[in-house]
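Presented as structure tokens, the chain that follows is alone, the form predicted on its own.
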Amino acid sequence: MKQKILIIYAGGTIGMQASENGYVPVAGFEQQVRQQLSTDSARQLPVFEMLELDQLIDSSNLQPRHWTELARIIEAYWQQYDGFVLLHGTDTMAYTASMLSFMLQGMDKPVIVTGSQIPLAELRNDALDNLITSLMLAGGYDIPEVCICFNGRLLRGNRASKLKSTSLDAFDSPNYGHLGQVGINIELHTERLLESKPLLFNIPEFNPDAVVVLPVYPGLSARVARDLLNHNSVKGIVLHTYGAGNPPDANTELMVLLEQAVQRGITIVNVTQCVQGQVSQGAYATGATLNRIGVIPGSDLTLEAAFAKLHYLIATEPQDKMSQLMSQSLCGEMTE
């Protein structure tokens, strides 16, 4: 195994600390790394290096600055290896995972983000697996996408989500297939890869206020979506609705603003709530009436991408174009 593998170590549990308020992300995590990895067993690894951030991130911290900054450091050393591993939060993961698939189309080398439960600090850890299992997908097998490797298993980073927040198998991918399983043997499942195209790294500054999301619950007000939407920098809504998607329909104010916010330009893309399916627009009236004001039905993207998904296409591209490319299967995220 001959491949030269970049570790961009962005911060999360995999190189956290105990201290008396809690694990804290530490700085100094390669030589940990490299003492964990002086085995010689570990000559079957790729060669690798290792480029820790200056300012770690915890992940339940993450900004949407954090993707223009993890992305272009890619994009920068692209030439210069042949795969790359992120370590980053468990919290925030699938959010990363999916902006980078958009940000990175087109990609011919893998990009692997891993990270763990457990730190590597401590005697008992999920992190050195992940990140051995990382390295060798990373630097044994042509996957040309950005995937989540966790216990196990290679996701579409994209189709990822949290599931779990105490279990080691903390994320799947409900509404696609793994990509691989990593048991006795490493099994990839070649034909649910993407396919090759040509390489189109866009990577934008973000505005943190450009995208909200409104979760539909019982007793839900108008107020509460007016307050959301009374910002000039709202350019669009992630709908997290019921079902099939299904919003309450019989709040007619409700209704209203969400038409008026569709006039003024805004982008309303409607995700269902259940971990499983996607949204069916229509298949009841109360669905009917989002296709009525002209909401985007967003099919079976998970929140986290469907969020990551709006903040790319508000940053790079123009209003007219929002409805086709968010119905569009861009980098494998949804079932079109």
Contents of the next structure:
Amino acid sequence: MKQKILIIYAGGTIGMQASENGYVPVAGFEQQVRQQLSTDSARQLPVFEMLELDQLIDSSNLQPRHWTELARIIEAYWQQYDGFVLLHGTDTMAYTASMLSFMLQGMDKPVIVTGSQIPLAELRNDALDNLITSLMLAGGYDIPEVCICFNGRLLRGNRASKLKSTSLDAFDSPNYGHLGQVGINIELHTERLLESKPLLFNIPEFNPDAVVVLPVYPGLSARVARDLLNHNSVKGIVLHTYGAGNPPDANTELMVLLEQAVQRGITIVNVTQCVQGQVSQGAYATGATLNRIGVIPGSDLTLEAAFAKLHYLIATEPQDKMSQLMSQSLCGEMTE
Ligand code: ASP
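Form predicted on its own done, so how does the form predicted in complex with aspartic acid look?
Once more the chain from above appears, this time first in line as the rest of the complex follows.
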């Protein structure tokens, strides 16, 4: 039996067209896709239907409410399709893929997120290849995960980051092996895939102000950080530190500010600014300060996954479970 896939177009370069102000998303992408795939060999593809969001966005305008909207669409159509391909802008693709992985934790079919660096409307593009490969993976393989498929790489969604702004191999997952490679053949590393699980979706609404990111940098002052952290609606902070998870702990005013935030019940998770490797909070005395304060070490979570996980847990779990859940891998997002 031929598999049936739902393609959801949310915006992003893949379906954009040139305007006087640069590329913008344009409605009616399905027509372009069908036209491109009207060749005989396209019969090798699974059957697909397409759904386009009413408001297409450049994904740099992504808001947490879009995650709820996208997950609800996937949930509503879950039983009718064998897999899903989400066409999304690359700028925040790793945030959305991470969040979907938390909201759709019970999965028995693929959700493949893809997009492109060059629109399908351009003669030379990476859009067609990314789309075709994603459709083939979604329709022909048992992949019970939210993945990013880009430039011949199949990556776990919550391990991926956009690392390159102009190359076609824009995405990688530096802390987790590729789930698959697509060259002449499609090679899947099935041993790296999550196990298929019975349906369990948890799709909350988000308070966009609940989570903030505080990057450390030379000169960061408590004065500047205070405005960000002392906002009433902030419930979680991703602390983006140096190297093995080191903050400027000689800034005692800043450390006291963080400590007070933890005491007020705010969850702080520590992730590294390094692209590869993990936080080892306490390897240095600077990092050990964070242990004393009660900051949770974020292991090898990407910034995107840490941000999404914190939002997800704040929206779905009681405060007293945050520390335990933040420290354990929910769907392959971190090394425990
Ligand atoms: N700015 C675009 C977006 O994220 C970039 C892309 O899709 O490649 O929507």
